[in-house]
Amino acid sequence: MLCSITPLRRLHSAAPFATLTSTLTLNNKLIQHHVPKLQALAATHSDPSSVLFSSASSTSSTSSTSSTSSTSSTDTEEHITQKYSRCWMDKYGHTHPTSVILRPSSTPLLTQFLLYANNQKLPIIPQSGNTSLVGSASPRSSSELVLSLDRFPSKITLDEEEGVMILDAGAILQDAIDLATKRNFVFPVDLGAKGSCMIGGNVATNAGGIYFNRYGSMKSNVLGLEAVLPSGEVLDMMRCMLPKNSTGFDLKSLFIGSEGTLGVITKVAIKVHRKPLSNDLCVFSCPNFESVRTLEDRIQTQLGSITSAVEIMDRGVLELTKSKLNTQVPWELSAPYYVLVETMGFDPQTDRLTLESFFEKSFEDELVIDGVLAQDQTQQSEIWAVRESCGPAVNAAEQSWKYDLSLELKHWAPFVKTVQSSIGDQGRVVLWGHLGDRNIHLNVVSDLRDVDLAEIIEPDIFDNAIKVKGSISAEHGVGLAKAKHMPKVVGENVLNIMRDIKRCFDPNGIMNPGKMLGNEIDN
């Protein structure tokens, strides 16, 4: 039983989550006390490699029962600290030498790990590919046990008649995309970290990506999922994987975007889409943001249903791709904004003519000043390579601050102007984003090492987004970075209901404490 039946009016005054075992102050000795018991659980499943432990009092990291390793102690300990205890940006996480990493290779062992942690009230941080930009999968201290899915099953199967793909949570997104393509389908989510992010994390963060404009986010495509609760109970929400299913509460949707705060997703059923017969791509150079807005409106009304992606890049980020990554941009950087338009359809000749006509008319109306219309797959790949290099180029800057916002188009230019004015000559704003679904990736880059522009930029950028009824997290999640803003974003009463829901699934509050719902749940 998940939780006792309690009237909602009483839940807000209910007792807080059960106190975790010294959540942020668990000492090394106490951590070491639990390691042998976790190792014993792993041994019963013949999986000794599923427990990694590094101690401040030793110079080595050990995997459960093994006393020797082909990897040097220093390398192994560094591997644990960097790969699991810190995020890939080296921004979130901890650097303490004591770490406990749980890496189950099966659902039964994962279940046992969660059950033990729940009984002992040990905080668990679910971690998929560790590609989060907001600290969703990073432990705040060495007292939090990381539960990594990097050894979890990664099987993928596809029912071609129904267009349903079944994936283990450990499957890499790129592998899902490749299998869909091979079988003449399109996987609905495609994003920059696809080579390393995993399906479990994609679902837990409700990933979007470049095809949201056509297929929506994960939430629009998940037909069923399996999840393990901290109690050890396995919830099978895959008994019906047909799109039309109205049988009670849609519990699976609670896990989509939950960021590991309710349980651990272990298996997913996702709708894949028939691969279109046509695929065309072009880029427009726009003289100002007003022309961008007009162009986007015309894309929706004149290209309509064949539109698959509408992306934007400004000159600043493209100059960064050239200077930091030596990216070859196959067009002149003669304008402040560049709009990428991709179309897909099932009538190749008509679809191509439609895009060509739209392309020519945009020039005739002096809406754009330059453009590139890809003539083959090679040119399409070159154009997409430019778009996909925007994120890595920002990461290559001396310092960068990333903001993932949803805003009405009329607010984009004022936002950029306001942020640039606030930071002055200490940095510069560069942007790209998913124009069609109003998701702007506003980034600040700086060549200065000794400044923290976040103190200048935040919280104004979030407060301003909230004021204009935008979102402070379009697709990256809330994590640690934005948790403190949640009362303003959703409202205190809605946030309280979210916390009540968490209590039902996780009464001891062990699942990803401090993330998304704030620190109140730890008290």
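What you see is a predicted model, and the numbers here were worked out from it, not measured in a lab. Note that the rigid core is defined as the largest set of C-alphas that superpose within 1.5 Å between two forms. Positions refer to the first chain, counted from 1. Compared with the form predicted together with its partner chain:
- Superposed on the core, the two forms barely differ at Q300: its CA moves less than 2 Å between the two forms.
- Once the rigid core is used as the reference frame, the Cα position of S138 differs between the two forms by less than 2 Å.
- Once the rigid core is used as the reference frame, the Cα position of T95 differs between the two forms by 2 Å or more.
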Second form
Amino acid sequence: MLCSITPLRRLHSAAPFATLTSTLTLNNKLIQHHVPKLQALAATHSDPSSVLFSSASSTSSTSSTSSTSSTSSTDTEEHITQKYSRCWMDKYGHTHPTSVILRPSSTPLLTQFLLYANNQKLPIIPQSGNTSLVGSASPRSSSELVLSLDRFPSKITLDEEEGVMILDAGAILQDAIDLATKRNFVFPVDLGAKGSCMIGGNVATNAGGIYFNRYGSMKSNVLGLEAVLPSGEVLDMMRCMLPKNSTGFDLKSLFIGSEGTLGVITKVAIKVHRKPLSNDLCVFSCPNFESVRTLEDRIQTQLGSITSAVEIMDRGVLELTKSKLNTQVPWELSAPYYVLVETMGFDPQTDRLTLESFFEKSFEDELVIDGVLAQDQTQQSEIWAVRESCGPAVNAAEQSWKYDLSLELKHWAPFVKTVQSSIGDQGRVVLWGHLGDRNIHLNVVSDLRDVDLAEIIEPDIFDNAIKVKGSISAEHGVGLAKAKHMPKVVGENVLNIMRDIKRCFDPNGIMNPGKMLGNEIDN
Amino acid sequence: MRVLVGVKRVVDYAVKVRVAADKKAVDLANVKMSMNPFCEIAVEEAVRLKEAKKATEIIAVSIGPKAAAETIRTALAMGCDRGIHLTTDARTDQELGPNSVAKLLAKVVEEESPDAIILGKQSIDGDFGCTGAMLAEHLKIPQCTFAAAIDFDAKTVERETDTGTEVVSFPSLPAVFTADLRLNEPRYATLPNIMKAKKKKIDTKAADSLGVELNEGNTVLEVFEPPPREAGIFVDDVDGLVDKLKNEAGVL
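Any chance you could show the form predicted together with its partner chain after that form predicted alone?
Let us now look at the entire complex, which starts with that chain.
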């Protein structure tokens, strides 16, 4: 039986799953008792390299025996455990790295690992590309096992007539995008981390990206999904992959955005869209945020059906990317805001003319003071490279804090002002984001090393976002970073039902404990 | 100084071309077209001359189909003053050869009397790299090809060679220069300049009305893709390597 909950009696969380004081004891048991069992499972599937471990953090007096992939030095072990623990921003996972990493190369072995972990009540951190910005894929201690999909199958097939791409969870997003492009399709999700992130994680985090504006959310584009549950069941939600299928509760959408707390996604079917015949890219320079708002309104009316992406960057982040990363910004930084508009239409000549007259009118009306229009594909790639450098540029600062909010446009400028005045000259607020979707990436950078500006900025920024009915996580997810805010974000009764659902899929609370829904549930 | 710049409309550099079904040409249906990258560099060089007040007028000339007017517009948006469009329905990637193009350009030069003619070193579709040299020969004027730097005051050109660069001097203007990659980094067309370019003049005439014999050049027999690259292999030892190099690759 899958789950056993009685909704009328809510079992609320109490103690965390494993306190740090008991970590070392658990860790010893983990290495000495469980690892050999896991290795035995791996052996039955002829996949000995699917179990890596480091006993560096154990207090055992036995010598550090390494994984069967023959790493013998403690340094290399540390490198491996850091690789699977440290998050991209160096904010989570590195201080208490994992000691055991499971890397199954097939669904049957993944199932066996999960079943074992469930029976033994071992905490599992599913990890896809490890590109989370909120610590979703990072372990909180060495007794949490990382279940990495980096050796998982990565096959991708495409049915051109139906526009359906079927991907194994280990497929890298860039590969999916490349295959779609090669066959004249557009993959609906495109984001900066595409070279490293994998589709399983993208689905598990309900990834957004630049094409949300045109092709909708991950939820609208996932036509089917297969996931493995802690019970060892393989849940096949790919029986029908046609877009219109109204047959019962849509379980697959529970997994989209579940951040590894329900099970492990092993396969997905994604809708891909026929590539339009023409493609243009321009950047408009706006003298103030009011003009940005008016411009966005006009973009929707006059360019609407041909726009594919509408993004924004401020001068601050562009100056940062130039100074920190030497990024070539091929336009004058003469204005405070830059709106990037990509169009995909039917005819190159008509689209070009439409964009040019759109600019002309906006220029006359003083909504824009300058702009560039890419003349070829290479210039388009350069402009996108600038946009994609925003995150890395901020990461290159001495310290940075990221806020991924959905806010109505009228709140953008006030929010920036509030945060900037709260931190004074200790840091600088820079912004970029998906203007068309109202998703602002409000970032704070600082040259100071020893002050944590999050203490000043939070929780006010989250409280204010909630107050104006915004979202505190537009696309990055909740993870560890924002789990504690969930009660006030969704409300107690909704959160309780979320936890009931979690218990239904994961009664022992082994899947990504502490992430997304906050407090662990009783087991 | 008046400068004439050649600009060609070609398949966009970033596009992965496909061979047409009849294997006679590259498939151009719905393929993105843009200005030849070396022509962009040529335009940029000319525009910089104007900004440095060394040139007074820059004319962009293109030979191609109706849509080549867009390419001229891009040149105008980058800073050229006016354009000349010689229209032709011949495929400019393989039917219209460099000698025909050179002869047509020579006619334009006779009309416009520029002091300098700057072309890209080659087009990325035909890849002949001959037009500049042929034009100079037809006009009996000096040519400085593969230019990495041009100094109009000292009358020298630093040109690319297989081993580095060499500096050559040209005796006088007019002369033909062909632009290589390192000559400059072309600017983007700003939207205000694109607006201004709409008001600039483009003279259009049919290429075959200039009294130039156009149907010469090579005949394309077949267009095909190179064989796909095979995966690498490991060899067990040096002997194995030598064996492969000798008997399979045939390089020893």
